[in-house]
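Single chain ahead, written as structure tokens, the form predicted on its own.
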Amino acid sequence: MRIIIIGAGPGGYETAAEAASRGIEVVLISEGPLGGTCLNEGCIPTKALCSMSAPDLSRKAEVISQLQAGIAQLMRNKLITLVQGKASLAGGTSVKVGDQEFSGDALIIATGSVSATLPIPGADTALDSAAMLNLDKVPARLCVIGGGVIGLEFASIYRKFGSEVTVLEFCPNVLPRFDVDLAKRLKSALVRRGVTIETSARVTAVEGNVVKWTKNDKAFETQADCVLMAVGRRPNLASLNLDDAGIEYSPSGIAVDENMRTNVPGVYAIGDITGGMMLAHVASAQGRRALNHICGIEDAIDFSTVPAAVFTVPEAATVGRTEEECAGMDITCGKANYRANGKAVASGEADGWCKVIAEKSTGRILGVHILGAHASDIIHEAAVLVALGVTTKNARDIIHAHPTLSEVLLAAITAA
């Protein structure tokens, strides 16, 4: 058996190996660095600042690059084929790069997603991630556009390196796919530390230095250095051919089914050119999905409880359902405070909260959210908490180790 693969990010490489691990052949297509954006502009470089008490480019670098070679490694396989061009779809499962073309059993598509952007005067002036990542100069004053999860990492990164940020976010909350609670105290701690933050705010135009915007038919404007815009990202469906191919596609990202099956026998989609959740881990999981539909073995993976972590300071983390997701339903939420916590106390790091919602009548855990830190780290047992369907009860009676912040979920599901 032969698959091909286009696109090396975490979800192209890693079925690329995962595949060679079940004795398969791989043609994985790259049309730029192993790693995708999560190594080379997303995840890593942005985790590499947080680290920093200033940017460091030469560090960045090395890590990305200690990385890179990591996953080369991976790829020296002898059923691996690496390939680096621009990939175009050729018909069925077959794809040509240049004057070469490759043949497959299935087609495994993988090409990410890009920066989107707002359809403003002055838009194309603004950096994107990319290009904050890059900068060699903290700016004196940031305006951030956007209050999702990139926007308010790095609003949270160049606070502490010494700008003074402003966030302007259109929606009424920041984060708005997360729970308002935790996107409110979130909100919260971040203005405690110095980060100007506007909801509700609908930016016009970026004239120069100057970002103008609108809130309850107010104009303002902010001064700034430097302009990131951070409103999300988009499909990257104008990486490939797909029109020519006849796959199915809308603004959103291919469309796929539970599988990752395209409506093109033998193509599958995964990851952020599928659009909904366009996060590194759930790219790898719908790798593990697509390869093990191509195999004929079923799984088990659950794309209902998937968890997200923002790394602003203090960290934010959330599985399951929100609050506002619930409504309609009888629930009660337990909550605890970091400030209780006696690892926080003693480590300095007691601001934070969690809370726990769950079904009244069953005590099964619905979700989870932790503001705090190591919340990235201490959702992962909530995750299985939820996508195990574990009532408080049960939860309850789980031993945890003292002193540990993981007391903390303990503690918010005793009071649920």
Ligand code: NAD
Given for the second form:
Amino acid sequence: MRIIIIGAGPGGYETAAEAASRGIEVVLISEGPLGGTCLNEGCIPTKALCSMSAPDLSRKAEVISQLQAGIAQLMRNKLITLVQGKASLAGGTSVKVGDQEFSGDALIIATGSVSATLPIPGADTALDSAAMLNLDKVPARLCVIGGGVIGLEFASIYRKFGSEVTVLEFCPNVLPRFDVDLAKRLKSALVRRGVTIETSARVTAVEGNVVKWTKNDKAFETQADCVLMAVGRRPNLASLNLDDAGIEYSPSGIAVDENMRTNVPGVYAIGDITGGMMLAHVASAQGRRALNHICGIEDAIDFSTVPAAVFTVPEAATVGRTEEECAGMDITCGKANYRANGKAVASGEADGWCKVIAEKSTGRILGVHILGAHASDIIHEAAVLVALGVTTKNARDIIHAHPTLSEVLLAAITAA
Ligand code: NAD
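What about the form predicted in complex with nicotinamide-adenine-dinucleotide, after the form predicted on its own?
Expanding to the full complex; the earlier chain stays at the top.
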């Protein structure tokens, strides 16, 4: 069997490696470098900045090239052919790159997403997240348009670097799709660290060093040496030739079923190009689902239990349902604070909180939301509990090592 994969981000390259390990021949086509947005201008360089006290572009480049070499090694497999270039669909499962044509038994489209912008004057003068990662100087004043994941991560990083940071968020809360309790606590934590955050703010223009915005019909201006546009990402649909290939899509992405199949037989789409949760780990899991379907294997990947983390200081992490998503259900919430946790206090990381949401009648854990040090690691125990439908009673019986931050989760479970 032979499959064609377009895009070498975490969705594309991980699926290529998995396919090769199953003895499938793969043609992996990518216009950009191995690792896609995640490695080259997203998750990984952002995490590199998180660990610095001032921007160090050579260290960032080192991290990227080390990881890229790892992926290149993974792709050095006799079953994988790497093709550098822009792919466009040529009908069915065939793809053209320049004057070369490739066809396979199946085609997987994994071309990711690009930064979205606002239809306002001066929007093109603002930086996107990729450009932000290449700043070699710390701006005295940074204005971030959008208080979502990207906006808050850069706000947190540049506040730590010493910038005066203002975040302008259109919705009444930052992180609009997150648990409101968690979002409000993260907002307060960032404000305590000196970030100015304006919610319900409508940005109307960027004029040189001034960002103009309105709130409750009053006009405001924020002075900034650097403006970051972080109002979301949109699927990278351009130049794939989807119309001629007859693939159904909308501006929010290529339409797929639960097996990541498009409407054209043999053609699959995974990751950001399908809209929805634009997360590297979702793209990889969707790739595995598509591959399983191609191979006729049924799996139990649970796309309703997707952990997500925001790499601010403090970190935020979430899995399962938010309290808002449980509206109308009879639930109980258990909460615990990091300041009551021995390790958190001893290591000077006592700013944090954990909330466990459980169904009242059965005790089944439905959602967990954590703000605090290492939230992005602790959340995976919670993901297991949610995915397996574990009850608070059973979870309490699992012994947790002392002293560890994971005891905060146990304390919140106990309180639920
Ligand atoms: P997002 O959707 O998380 O946030 C965009 C924010 O911009 C929202 O809060 C939205 O209300 C706000 N907004 C929209 N229009 C606005 C306007 N006119 N004025 C002010 N605010 C406005 O998108 P993002 O932060 O750009 O991230 C893009 C994608 O990348 C997301 O899917 C995100 O999950 C993903 N991502 C994930 C991570 C992570 O997992 N740690 C990190 C970075 C990005």
